[in-house]
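First comes one chain, alone, set out as structure tokens in the form predicted alone.
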Amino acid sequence: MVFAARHVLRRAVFFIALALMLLFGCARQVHRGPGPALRPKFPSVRVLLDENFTTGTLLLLGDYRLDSEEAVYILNKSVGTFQVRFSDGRLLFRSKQRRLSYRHIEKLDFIPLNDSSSFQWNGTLYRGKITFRKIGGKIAVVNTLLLPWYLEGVVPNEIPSHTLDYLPAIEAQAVAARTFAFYQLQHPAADYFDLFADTRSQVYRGTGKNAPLANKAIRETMGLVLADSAGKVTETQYHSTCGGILDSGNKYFTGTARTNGVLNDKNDGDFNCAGSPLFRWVRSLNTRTLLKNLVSENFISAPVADSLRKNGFTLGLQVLSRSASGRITRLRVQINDHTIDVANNRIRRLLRTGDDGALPSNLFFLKSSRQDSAKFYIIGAGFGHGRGMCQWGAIGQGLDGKTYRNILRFYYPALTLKKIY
């Protein structure tokens, strides 16, 4: 009887401890099959959030499964916020409730167990899976999620999405962004991810932004992409503001209104993107800032720059070539006996005027100051490369009553809509 009582007591203690762990514990070790499939009709995309991670924070909202060598864990917000660090070859996750340490790993997946699960990485909300992957001694952080969810994190960050009158342009943007992403699925940026989260692909900032019009546009254009005459999905391009003149750098992205070979972004004689804050712009640059930029862009060394500042110098800027749209493609800088030729987007970085970043576009001309020989003005138009859809032009067309189909036909006349899901 004593033995039986002790046995019952031990069983009671065990089950009470188990219940407390499930209710309050930071993790529980389980052995189960994969979680439910997440709407397999939608393709998934892999987005690179960080290519050289060292420190960060991770909060799991909803149930996530972590498969590791020692066990399978179910983790959620009860574990608290992980402080995540990669140092000396060790990947460490530490919260008040849990500590996980991995030294010899190639890949670590936090897999959502249902559609409602999400996570915060460095304070930004994301849906889908987060993966920590070792690449050449570094840790890359990749978010894998369904394509519609990805678009929710792209569209409102690529085009103003707060005004109902902009809806046709937002819908056009949804189609262009979906096309670009789907193309990248077929031509991934690397073997372990498809897209960057920044302007190297499309700007993706998670799914926490409250943008009902963007979500509406994604739903109403569900599955639509742009394809060529053979039905092949293409690498669509777009930009903020063309300044009234589109660039003809790609056969698929030519506008319809031509005057003497120039692709004008006009309807009824008016520039579609005239409402953009960067339709026209002016910057001023002094020679000392230009000298600093030459050093930062590795055109001259710091000692050479110091010598030029100390002894004085003469400066000449010469436009060597422009594209058919008037955008500068080659610029020559002459400083004393130094001749430096700069091409394409690097021109925008070289002529930056301070902490405000690169010039908005290559569509500009230069003018010397009458009062200050060490100063000149950059008088320009537009923001971006000018190829494909002009986002502010799309807004202008939408305000004039054009539909998203009209807008896409204007900016991508060689392409047609195709439904992929």
Given for the second form:
Amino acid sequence: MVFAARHVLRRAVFFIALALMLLFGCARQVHRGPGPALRPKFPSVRVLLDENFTTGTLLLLGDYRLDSEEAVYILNKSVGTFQVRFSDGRLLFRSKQRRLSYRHIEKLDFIPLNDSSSFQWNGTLYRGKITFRKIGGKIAVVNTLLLPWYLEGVVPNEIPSHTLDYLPAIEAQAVAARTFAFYQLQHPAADYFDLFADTRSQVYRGTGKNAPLANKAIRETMGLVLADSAGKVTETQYHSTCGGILDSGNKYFTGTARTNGVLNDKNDGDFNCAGSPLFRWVRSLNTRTLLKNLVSENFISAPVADSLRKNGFTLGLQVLSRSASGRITRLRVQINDHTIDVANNRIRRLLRTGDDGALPSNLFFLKSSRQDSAKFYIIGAGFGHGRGMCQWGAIGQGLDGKTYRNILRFYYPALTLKKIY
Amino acid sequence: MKKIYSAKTFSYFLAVLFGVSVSIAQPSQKLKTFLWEKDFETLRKNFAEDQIILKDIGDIKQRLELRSFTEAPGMRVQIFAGTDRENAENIAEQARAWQLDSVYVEESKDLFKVQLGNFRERIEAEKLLDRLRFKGMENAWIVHTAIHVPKSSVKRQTSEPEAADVAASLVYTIQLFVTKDAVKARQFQQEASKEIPQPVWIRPEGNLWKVLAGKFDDESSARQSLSAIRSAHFPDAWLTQVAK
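For comparison with the form predicted alone, produce the structure of the form predicted together with its partner chain.
What follows is the whole complex; the chain from before opens it.
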């Protein structure tokens, strides 16, 4: 009896030990990389795609979840392209396979179920979430996506990104764009979005642009932003072409190569941005075009303009003030005895020529024509406001062998690089 | 007796020829120095007019005012003839917006004509006609008519370039690529020539080599080509102006 009990006990111990060995052996951890807690956490940004939407098209190219009061939908490409319309207070989605209609909705989110999901909005490819939100009787369309994806849609639209020699400049641009976006996250444009998709913030055209160099630049500078001496991320401005002279409005200049409070964008006597197509430019205008612009900018009425055209007029242009870098800040227009003062960006719109949009910059001067009293010339330099980094200056410095760190130090001497993720 | 020209005479001839060549080349060099090599602040201080007065004599006076001009037989390019005055005025306005000088709306026996230019030589009129036809104005044609000829043109003596000369010396082109490496510029030019119909050329500027496509007299035709070039694998192409 005792022998049998011992035998049973030994067998029990054996099987328990075996079971324990199997349990811990199979549960051995296989390290495939850092766990979720250690993967970098990318911030998300909300970009306004349309602030007053009425019609559009939406094609879901991955799995998306749509939560509404009546149901939760899982939607993908199989439902086809939605024709989306907002009218009479109703938001309507209609495709060959599905019809969804919402009258009293405040917010509608199409949430991606995995990272590879994307959608086409009006033919442009985006990643992340798309939200339709009612704001004051209108519908705003917002794209929410991870910051690296957002940068893929910004960098190649802000700087030429298809030439390997320009890589240092593209990397500098990636840092500047990341800094600007991160700053906006802390100072959002509105409570329902952080950034505009145009020059009011940064030009963002979705994530479908094939720009491998831009993506490389974003990866190489992953998580880097510019911060002040207190470690605070700042609003980094940048522009296309300074024309050789940066605007001293940038508070981050502490004075390198500075003459009379202005920073010359030069290297060994050569202009860094001389490679820009808008380094120098010449436009001509006549009285009639200027008159038309005065009407379209609501400075004078159309009947007044018609009378002036018929009977003739004297038109005077006078530069009232310039910034320290020479950019015109106030311009006076005198038509007969009527005076109009125009400031800053409105000057560029007012003096636009027939073919193009606004003048490239406020850095210009006037020349009358000796042969035609109704004609004058505008001789200018640069494209953009001239503050912060000059993108073509960055390209020029990159061609001279400078790295993105050198470039950023030149244009933002009071800032240092900081890693946020 | 056969005349033999001495080496001395020949040298004088060469010197004169050289002097003429230099004086012809001078405006281009002046333009380059004026625009691209100086600091903008220097340009502005030397050449800017921060106050200008323009005079528009109005439509009524433009038809009647001949005080600054005499009339002479010549040619103009006519782009419209019709009985609707407003239509004629609109077309004239469009022509002025193309930055064309000398646009006239002539009225004759209830017919309103829009005519451009004042040409003594047919070849000059034909140049404008070609430009207009390129813009799609297939019905433009040259007419013989009385043209305006300035009574006098007194040029102010100054060493600064006339702004009109500056503008006329520029041409629109499309910048495809810029580098500091001449070999890379040449390689890019060869590749680009295979992909776009416009002639692709290289322009050295200081220590830069710019690869450019096409030469256009006006901005609108340059912009049309720009869209096509951007679609054809050159998304970073951009419009620019260079000296001819």
